[in-house]
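Only one chain is included here, represented as structure tokens and corresponding to the form predicted on its own.
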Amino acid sequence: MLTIANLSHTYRTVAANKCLSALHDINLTIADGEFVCILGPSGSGKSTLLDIIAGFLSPSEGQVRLDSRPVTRPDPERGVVFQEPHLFPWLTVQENVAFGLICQGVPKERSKRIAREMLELVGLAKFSHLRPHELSGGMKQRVAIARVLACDPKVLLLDEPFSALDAITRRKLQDELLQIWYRQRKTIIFVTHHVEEAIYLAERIIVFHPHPGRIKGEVTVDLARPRLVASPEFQAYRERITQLMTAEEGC
């Protein structure tokens, strides 16, 4: 269980000597094994919230708790996949995936075995000897996902990981992420500004409103999988969520 209580965050801009409110009074509970999308436009504090859940950033007010324990710093139990894969160019694919394990003191042979298992999971086992510059963008992002999964986190945090990919590769990786979720049932928090992506992936969508970032509403997606984007039911969700995102405050 991940609990976010009365959470707000303010940045101080040094140049202008002003305070910028990025998040205001966020209250949210995410169940173990749930797939949740945080959906909102740029400037709605989605990435800031993910940084706080990851432990990279301390909130100005409020608290995040995982299994009743306060989140105060980064920890392998909360794995993060960023928009850019950030692989080490001098390491092979397998060495990149094993890197976090080795840093945690896991023996080298066990790290190799786990890395191979994770590469098998994301469909890259036969590319384990390559280096990042030899991979496509989608393959690099799969390596980044495998690297996080190798550390066996309780919560998987993804910050718009497919936004730089073409539509076909994006859909393929969305399906692969869903397969990983079906198999491992990890808690997933996925940040996106793409309405269709949120409906396709999530069990529940949390809609954020900007300036400052705050929860405007939430939608439970009750659609059978695999979800058909062209179906009337899918399009009805798209219309409902788009209206929620664009509705004026107070209306």
The other form holds:
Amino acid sequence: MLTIANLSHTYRTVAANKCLSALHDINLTIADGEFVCILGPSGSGKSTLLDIIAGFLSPSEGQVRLDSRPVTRPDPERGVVFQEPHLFPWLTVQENVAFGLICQGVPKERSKRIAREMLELVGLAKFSHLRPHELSGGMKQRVAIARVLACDPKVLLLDEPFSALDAITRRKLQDELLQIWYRQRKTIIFVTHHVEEAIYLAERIIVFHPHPGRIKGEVTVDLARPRLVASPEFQAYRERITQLMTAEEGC
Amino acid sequence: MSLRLEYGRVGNRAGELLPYLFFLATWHIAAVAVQYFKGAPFPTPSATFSRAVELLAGEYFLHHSLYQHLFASLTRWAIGFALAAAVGLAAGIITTISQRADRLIMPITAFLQPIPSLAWIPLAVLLLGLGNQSTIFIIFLAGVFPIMISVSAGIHSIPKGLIRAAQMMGADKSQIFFRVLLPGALPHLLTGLRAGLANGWRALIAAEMVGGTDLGLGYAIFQARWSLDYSSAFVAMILIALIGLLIEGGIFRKVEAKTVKIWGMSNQGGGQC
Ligand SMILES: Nc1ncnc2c1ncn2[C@@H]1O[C@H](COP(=O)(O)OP(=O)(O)O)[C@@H](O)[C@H]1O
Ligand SMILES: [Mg+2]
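Can you return the structure of this protein in the form predicted in complex with its partner chain rather than the form predicted on its own?
The next block holds the full complex; its first chain is the one shown before.
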């Protein structure tokens, strides 16, 4: 279980010596195996929250706990897929996927085998000897997912991972991610600013509001899968969430 | 336009030779003109060529063979460059690890770097005396700054996301250094090493001219003005150019072809991946 308690974060900009409140008093509990989307406009602190959960950033106040242990630094138990693929250009696709295992001291042959399995899982087995720059955007993100899965994390953190992809590729990767989730039942925290993407993927959507970033509300998506974007039920959710996002707030 | 087509049809081989033929022709005409109008012993290409054959056969000039001059220069260059690379790499890496070191070293570098390395000759001679050591010192100075700056710039050019990616996959500090920072800095580093090597080579020749050595290609070229042995000087100059081309094509191009080219990283900075 992942718990976020009384979490606030303020950025201090060195140049202007100003403070910017990016997150204000976030409280959230995410159960094991849950697929949660963090939905909000840009500037609502989604990336800041994910960076804190990943352990890249320590919060100004509050704490994140995974299975009651406080998060203090990055760890392979919390795998991150970034908006950009951030693959290592000097490594082949397979070496990129094996990177984490090698760093953790897993023997070479075993790392290779696991990397190949993961590439199989994301449908890139044929491309294992290419370099990242030879791949399309969608393939790069598949590698980014595969290298995280290779480390067998408890939690998968994804920060707008498909936002740079075309609509068709995006849908394909969304479906692949869902397949992985069905099979492995890892906890997934998926950040997006796309209402449709959130409804398509999530069991539960946490809606964020900017300046300072805070939770506006949450919606449990109770739709059978595969979800049909054109269905009236889907549209109803879209209405409801859009309203929640745009509703004015007296503060 | 038809000329272009013709040129294309002749093929790449001949096309590549053309600039050299043009160069030799210009040289020949200039040499003959200088000899005619000024009466100076400006060597023609063919005179230089026959002198080159003699020298390559082992004939002495300035009490040593061409090979001895060449070997002396290459040795100094190698030692000076090796020192520059070692110190430049170490200092560059330290500046990226320690903020304090960065604040200490970088302003000094910024101040010293614009000084042409040859301007250090009086100091070098004062400290190290005439001869090999001060020449090596000059080569060292010519190389150390570009190498140091390139390491630092290379490491800083690495996207934060790459380092974060390594961290979340469990890489520790030394793994991040060897598996992310060093390869990520390579495009910049190659540029710096190349500049350091070329600067060193240029500085070497000049330092030999005034540094009080009695051996070396630079020394040989400079002495030719007394012996009027200009064709030997030309042979030495051509040799210098060839060495430069060899290092560039034989080493740097090959290293690049095996690394940053394959990786899809431009030579100008960190790749976007
Ligand atoms: N490194 C930083 N330094 C200063 N301010 C930042 C930094 N990163 C983000 N911010 C600010 O914090 C707020 C939240 O940013 P972010 O978490 O990136 O939001 P989102 O991912 O929802 O777009 C924004 O106003 C942004 O300008
Ligand atoms: Mg963001």
